[in-house]
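The data below hold one chain only, encoded as structure tokens and taken in the form predicted on its own.
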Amino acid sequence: MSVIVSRIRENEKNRIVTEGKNGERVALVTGSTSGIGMAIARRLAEEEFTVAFHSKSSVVVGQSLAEAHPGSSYFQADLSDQTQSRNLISEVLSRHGRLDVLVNNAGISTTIPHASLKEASPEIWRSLYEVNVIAPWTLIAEAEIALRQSSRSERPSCILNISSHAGIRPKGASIPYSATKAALNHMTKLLALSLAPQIRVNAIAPGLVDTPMSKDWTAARKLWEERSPMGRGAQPEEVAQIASMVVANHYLTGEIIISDGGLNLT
């Protein structure tokens, strides 16, 4: 009898992971208490996803966002610590029972003139890689099983990495930052091959976006106004619209979608 009960309980656990505690699709968006991440998380919530909000430090904002979207949640984790990155996935699964979409939006940057080679110290390289490259890898590796379990042939699970046009063109706030985004782009393509067809993997590579991080980027704003065909940077909601399309399209995979107002054409 104990063996039968054990099997029933195991089947029930598998059912919860497969269907979710509320039967709803769950999306984890890292760095989602401001800027692009917040816009994407809100957009997915509007599209009836249960959203797991995340930030490193904006706890009050994160909790408020979760409360404003019924069924959603907030988790705090420092993604420079890979133990916390692994725990983030387990906490989301413990709370929601499944994961359908992972948006790796959280990232860090530093401004260093490209010609100032010694200023780009090994410590800066390591800190940027830890958050911009290794953390997304850790989150994806930890989430893989859950993403496969929630996947359907007609609706594969989805990973979306938020990269940068600096990972495609020889631009960016610093060479280490641009190199991390180039690595994230290539990782996206490699994972799209290895995780298909159950999990789709894509990236969006924005240029200048009007966020709190970019509010003092006077030179970048001038560049976009003068050289980009659209004559301005993007609003976070415009990037979120692309993210929504990528999540909704069940065929697209391995793509790096540039969203820089056409600056890459000039």
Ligand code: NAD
Given for the second form:
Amino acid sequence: MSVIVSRIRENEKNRIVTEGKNGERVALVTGSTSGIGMAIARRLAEEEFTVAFHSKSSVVVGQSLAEAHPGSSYFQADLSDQTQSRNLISEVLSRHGRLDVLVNNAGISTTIPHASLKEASPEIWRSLYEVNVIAPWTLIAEAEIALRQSSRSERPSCILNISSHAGIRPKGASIPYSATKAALNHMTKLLALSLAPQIRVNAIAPGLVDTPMSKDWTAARKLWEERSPMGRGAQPEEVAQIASMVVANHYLTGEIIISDGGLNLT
Ligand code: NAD
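Having seen the form predicted on its own, could you give me the form predicted together with the named molecule?
What follows is the whole complex; the chain from before opens it.
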């Protein structure tokens, strides 16, 4: 028996809490005080989930979101800091006693023309990798045991990574940003294999979404209006609806779901 399996069995015996404090399943959504993350967290809270909201700095917004959804909570953590990333999972578990769904939504972007190679400095590469790739990895690694504990054969636990269409096609705000999202997509598939069947792992790869991150992306907005079959970018709630479907389905794993209004067809 592997070390991990014996640890899980030991933990099964010592399970602290069998249901969330409201008898509900618990979802942590990183970066959930704005944009796509907030829409996903609200949607899950309106469904059956006790939600742990999180952000790097918007404490007042996070606390008011948690207050608006009974049983929910808010945690502040800078995910570019490994210690804070690890603490985030332990704080969520000590507050709620379990974790069923982890949505790795928090991310950063930098706009650099693709031909300006020297502008994409090693510092920029490292900071993007830290938040967009290493932080999701750390959170998943820290949450693995809890996710396995809450998993049932008829209802596996769920990890959902928010990547980008730029991680699939040679597009995006900058080459380093796109490369981080390609890494996240590949990590999604690799983990889907190694964490199954207790934990499903999927990603949504949005195109343009109307959020604070994309507010200055005028060229992208024009591109979506002129070239995408749907003629516009997405609203965060439309991505949240896909997230809700991915969480609700108990069979889907290893999928990267492109949500770009059909731009990839043109
Ligand atoms: P946003 O700026 O509204 O949200 C980003 C969130 O990430 C914020 O809540 C912020 O607190 C959090 N965050 C950033 N750095 C952090 C750090 N160091 N520690 C902790 N949290 C941190 O933008 P959004 O558009 O909602 O982005 C959400 C996700 O969607 C990101 O991963 C982004 O790459 C991805 N995405 C967005 C678009 C788009 O067009 N908006 C397209 C494709 C993918």
